[in-house]
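In C-alpha cells, one chain follows: the form predicted alone.
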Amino acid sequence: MKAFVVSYGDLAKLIDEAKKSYTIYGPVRKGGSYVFSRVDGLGDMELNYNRTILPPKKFFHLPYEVLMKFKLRDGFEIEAEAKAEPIMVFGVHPCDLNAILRLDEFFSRKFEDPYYLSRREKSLIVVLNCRGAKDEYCFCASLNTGPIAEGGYDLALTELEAGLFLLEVGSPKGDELVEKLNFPKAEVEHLEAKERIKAYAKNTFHRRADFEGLVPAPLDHPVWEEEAKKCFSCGTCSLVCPTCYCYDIYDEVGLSLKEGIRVRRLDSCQLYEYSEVALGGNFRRERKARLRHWMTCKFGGAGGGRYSSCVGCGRCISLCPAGIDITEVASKLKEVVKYA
C-alpha cells in the first residue's frame, strides 16, 4: 500500500487537481448540523464534523429517481439509462464508508441494480478517519466499523497532527489521482503514528452495543411496548441511516394515459403503509412491530444473521424525536439472551 505525508496545502492541491475529473462533494456545516453538499475547495469544508444528516449515501442509493420513461403509441417504447457523473466524496467517516460497503454486497448480491453501481463505479470515496468518538452518540468501535478504517476506500486521511496527514492509497482510481502530485512518501514513523492514534481512539468511546445473538430478537420483550409507547413512527430513524436500502417503485402515468415514468423512491419499514398489502391487510399493523422489525434488522437481520447492518454512526439516536436508543434496547434485550 502506498502512504504519503501531506499538509493542509496539499490537500488543497489534491482537490484541485479531482476537479479535473470529478465534481468534489464534503461535509459543510448547515446551521448546528452538518450535510454532504457540493464544495468548489477544501476551505468550503468542515473536516471537524461529528456526523451530517443525511450519510453519503444519498449519492449513491437516491432518495428519489426516475428509473426508465414510458411512451404507448403504436407499441411500448422505454428509455432506460443508468446515467452518472464522476464525483469525489471527500471526508467520508470510516463507519459511513463500511455502510456503503454493505450496500455494494446488497446491490450486486443477486441481482445487480445498474444504477447503483454505475453512480459507485464513477465515484471515487476519501475516507477521514477519526481520532476519537466525534460525540456521546458514536458506537462505531463497538461495531468494528471504526474509528479508523481498515480497506474499501481510495484514498485514506489520518490527520497525524494540527495540519499534517498520512494519506493512503486504497484503489486504483485513488493512485492515479495522486501520483500526479509528487507528495512525500510516508515513513516508518508515520504508519507508527497512525496506529499510535488508532489505539488510542478505541478507548475515548463511552457507548457501545453488543448485538450477538439478538437475532431472533425475543418478541414478548416488555422493552418492545416501551420503546413503541414512545415512538412516532416517523421513519427517521431508517430515513438517516446509512444502511438501510428499502425503497418503493411505482409509476406515474401522464394525464394523456400515453406517457409517463416508473420511479424509485426510498421507503421505511417504520411507516404503516410499508407492510400494508392488498385488501388492507397488514403484517405490522402494531407500531411495536414496526420498530422490532426495524431493530432487528440493524441487529444482523438484513446481513443474513452474518453480521449487524448497524454501523454505529449514532443518527438513529441523535436525530430521533422520541430519544430511542438501540443500544440500550439491545443492552435490555441482551439480559434475556444472556440467561436463555
Contents of the next structure:
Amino acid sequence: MKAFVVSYGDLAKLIDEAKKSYTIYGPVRKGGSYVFSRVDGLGDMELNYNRTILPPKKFFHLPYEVLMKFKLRDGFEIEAEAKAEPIMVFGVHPCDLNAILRLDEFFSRKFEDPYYLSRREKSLIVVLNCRGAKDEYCFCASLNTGPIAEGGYDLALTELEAGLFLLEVGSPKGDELVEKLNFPKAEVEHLEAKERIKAYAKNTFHRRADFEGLVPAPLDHPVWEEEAKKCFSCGTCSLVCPTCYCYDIYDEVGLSLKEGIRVRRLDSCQLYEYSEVALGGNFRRERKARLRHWMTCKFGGAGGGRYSSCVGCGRCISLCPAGIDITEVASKLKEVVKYA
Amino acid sequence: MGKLRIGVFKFTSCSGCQLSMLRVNEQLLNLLNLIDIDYWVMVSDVKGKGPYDLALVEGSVSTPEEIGEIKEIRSRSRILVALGDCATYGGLNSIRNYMSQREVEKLVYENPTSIRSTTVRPLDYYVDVDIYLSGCPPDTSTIVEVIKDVALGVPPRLPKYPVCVECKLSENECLLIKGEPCMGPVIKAGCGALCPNLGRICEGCYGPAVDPNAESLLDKWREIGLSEREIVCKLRKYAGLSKEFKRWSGL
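Can you return the structure of this protein in the form predicted together with the partner chain rather than the form predicted alone?
Okay, now the whole complex, with that chain kicking things off.
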C-alpha cells in the first residue's frame, strides 16, 4: 500500500488537482454545527469538525430523488433519470466511511440499486482519521468502526503532527489522483507514528456501546415506555443516521395529468405514516413500538443479529430534541439480558 | 375526463388561503385545464350555484348566517375541502373563544348591538369535511396537489409527520436544543420548515402533526423557562380547538 507524507500546502495541491475531475465537498461550519457542503478549496473547510448534521449518505442515498419520468401518450413512456456526477467527499470520519460501506452492501445485494451505485462509483472518498473522540457523543471505538479507518477508502489522512499528514492510498482511483503529485513517500517512522496515534486514540472515548446479545431485545422492558414518554417521533434519529436507508417511493403527477415523475424520498420508521397500510391500518401505531423498532434495528435486527448497524457517530444522541440516548437504553437492556 | 367544477368560498378569515391558491403563477393556465371556476368571488364574476365537484372553503364559522351557508355549500358539493387553519381548526380567530362574547365585541366595535356572532368553530363542527388542508396559509403546492388528486380520484398525499423532518433534511441546527421554544416536533410538516430555515422557531401554523407528544414538548418548554400562560398562548394560537391541543389550550 502506498503512503506519503504531506503538508497542509500539499493537501491544497491535492484538492486543486482533484478539482479538474471532481466537484469537491467537505465539512464547513453552519452556526455552531457542521455540514458537508460544496467547497472551492481547503480554506473553506473546517477539518477539526466533530460531526456534520447529515452524514455523507446524503450524496449517495439522496433525501429526495427523481427515479424516472413517465408520459401517458398512446402507451406508457418512461425515461430513467440516473445522473451521477463525479464528486470528492473530503474529510470523512472513519465512522461515516464504515456507514457508507454498509450502505454499499445493502444497495448491492440481490437487487443492485443503479441510482445509488452509479453515484458511489463516481465518487472519491478522502477519509480524515480521528486522533481521538471528538466530543462526549462519539463511541465508534467500542464498535470497531473508528477512530482510524482500516480500509474501504480511496485516500486516508492521519494528522501526525500539526500541519503534517500521513496520506494513505486505498484504491486505484485514489492512486490515480496522487500519482501525478509526486508527494514524498512515507517512511517507517511515519507509519509507526500513526500506530502510536491509533493506540492512544482508542482510549479517549468515555461513551461505550455494547449491543451484543440485544437481538432479539427484551420487548417488554420498562425502558421502552420511559423513553417513549420523551420521544417526539420526529424522525431525527433515523434521518441523521449514516446507516438508515429506508425510503418511500411514490409518483408525482403533473398538472396535465398526462406526465409525471417517480420519486424516492428518505423515510423514517419513527414516523406514523411509515408503518401505515390500506384503510388506516398501522403496524406500529404506538410511539413506543416505533422507537423500539428503530433501536433494535440499530442493535443488529436488520442484519439478522450478525452485526450492529450502528457506527457510533453520535448523531442520534447529540441531535435528539428529546435527549434520548441509544447507549443508555442499551446498557439498561443489557442488565436484563445479562441475568436472563 | 371532464373538468372539475369548483367553488371557492370564504367564511371568517383573512383571504390569505385564497391568495396562496392564486400564487400558482405560471401554472395557472395548466390549472385551468383541470377546473372550471363556478364560484370564486376573488377571481371571477360568475356566481354559479353548483353542484360543485370540489368546494374549497376558507375560514371558520362564526355567525348564525355562516352556519346556514356552510350546510348549503355542503349539500351542493361532492368533495369539500377545509382550506387552511380557520376552516380546519378554527384558526387565529378562535382565540376569541377564550373571552366572553361581549368583551370581545366591545374591543372591536363601537356599537356592538348589531353584531351577532357565535363561538368560533371549524367547519367539521357543522358539516362533514372530506379533506383537511391546514396551514396559515397552506403552501400553494399542497393546494395544487389536492386539486390534482381529486381530479385523479386518489387520496391526497399530504404530510402528517412533524416539521422536524423537513427541518433536519435542510440541515438546520435544532432550535429546541439551543433553548428556543420551537413547536416543530408537534406541528405538521408541509411548509418546508420555512421559519427554521430562516433561524426562527416554528410558530405552529400547520396545526398538530399526527399523534403529537405535546406533554414532552411542554416539559422542554418549562425547562427553557416558559410560563404556563405563554404555553397556553402558544397552543391556542392556530389550533387551540384541535383535539390534539385542546387539553392544554384551556376552553
